[in-house]
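This document starts with one chain, in the form predicted on its own, laid out as structure tokens.
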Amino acid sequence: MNAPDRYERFVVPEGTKKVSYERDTKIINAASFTVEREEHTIGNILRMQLHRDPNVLFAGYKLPHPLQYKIIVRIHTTSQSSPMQAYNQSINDLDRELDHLKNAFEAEMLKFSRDY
């Protein structure tokens, strides 16, 4: 069978960075981030979080090919911010949101388990 091994979809190869950054040479305050071993789930969540930032003019992502396990996130910001700052801020905001969601879920599960 010609299909790649399943673990190749998730495990970042040794010597490969999880996230790489490339500045756009044609547009000021624009850049592309290549995120290895991720797909639509992370791409869409990250894009939506970037859209919440008022300094982000454009945020989008694409999967170059179904057999390439990476996403390319494009960010264009105003002059008050840089794409790197917007990316880092959105990752930190998502981390806090997911921590809050986890804590709320665990609290409800604890309450549920005490009642039953």
Given for the second form:
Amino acid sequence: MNAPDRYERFVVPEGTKKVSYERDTKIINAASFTVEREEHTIGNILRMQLHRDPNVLFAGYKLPHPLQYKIIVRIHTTSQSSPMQAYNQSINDLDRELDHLKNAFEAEMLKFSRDY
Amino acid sequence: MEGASYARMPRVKIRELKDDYAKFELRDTDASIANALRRVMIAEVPTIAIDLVEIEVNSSVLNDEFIAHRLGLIPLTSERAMSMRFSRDCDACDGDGQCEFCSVEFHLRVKCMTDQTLDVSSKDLYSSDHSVVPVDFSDPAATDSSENRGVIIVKLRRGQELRLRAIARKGIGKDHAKWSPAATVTFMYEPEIHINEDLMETLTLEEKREWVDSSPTRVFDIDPVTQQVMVVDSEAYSYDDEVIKKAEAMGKPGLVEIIAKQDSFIFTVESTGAIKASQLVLNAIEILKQKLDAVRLSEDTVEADDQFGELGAHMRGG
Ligand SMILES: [Zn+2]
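Right, the form predicted on its own is done; let's see the coordinates for the form predicted in complex with its partner chain.
Every chain and every other molecule in the complex is listed next, the one we just looked at coming first.
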């Protein structure tokens, strides 16, 4: 059949980097991150978390084509930060939020099984 | 800016919790997180499903691939899935799906010997692992065990036989929907409804009745004692704008204001039975964390940029 294998959508091919980084040649403190085998799930949470960072002037992501299994995250920051710093910070913050969410859900499950 | 954190601290309130159903409120976060959780629950939380079928005898009316497909769709109890390996990256076997780390073997041997049609169901599948078995859909409250039937695979008449060996593997819904643990996962924005009481009191009882009835879902009602319009079920509102249009048509714009709260969500999670609904939520959080960890910048990328930075600063005359 003339179709890509299904696993192509989520298995990073050997020799390909999961995340690659490219500085903007014209604008200082701007860069693009190419994330292989990811889509809206990661792209959108990163974008929204980056918007919470006051040093981020611009953050956006795109899925260039439905058959190109990658996203491009573009970040422009003030001189107080850098795209790389903002990117790392957004991942750390999301990780923290999810840790908190996990604990909150587990606590509620415990409470729920006691109360009902 | 070391130490600064822009992380949110979401709140959760569980409203209803059953083995295969959960309803909960998620607050103090945004739609991106709610949607990421929904997407991960549907497409990225792993389960175990039949993936390879070797048919020994099939004299049933359904062809081999039809049966193989039906077998794949049977939900299997998948508590083990999170700690299992994917066959494609199992080093104990060559991904041929024959080892305990990445696969579970099933056998099925049924032959119809009577004039009575024989139903072949998921109950006829014998597993090599007692923790990975077809999901039991029978009602635990029902005492009648004759109603205790599995998922039907095929029907046999006298003389017909089905004999096969099947290998179940770990997988995700993104690969094939048979691996999705989610029957449905939805979330809605929590509505906030404000009735303009002063304007409402300019309406006659009949007009109030007419306005209340303009909503396709039962969101409002009239208090039989005070004859005041009240919100009886704000979540029944489906953002259809009918009551707002009705108010305008009645010449009473602003009679009601309905806002979708941007940081409050009501989730409904239904599981196929492969894993518990509560576990599905927890696994989704875990998978999302793993995904985030995988998109961290690697050490060599950072180093390469540090060198570039020095070079750049040098070129800029720094
Ligand atoms: Zn293996």
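The model shown is predicted, which means the values in this text are computed figures rather than measured ones. Numbering follows the first chain given and starts at 1. In this text, the rigid core denotes the largest set of C-alpha atoms whose superposition between the two forms falls within 1.5 Å.
Core-based superposition between the two forms puts the Cα shift at Leu110 at 3.0 Å.
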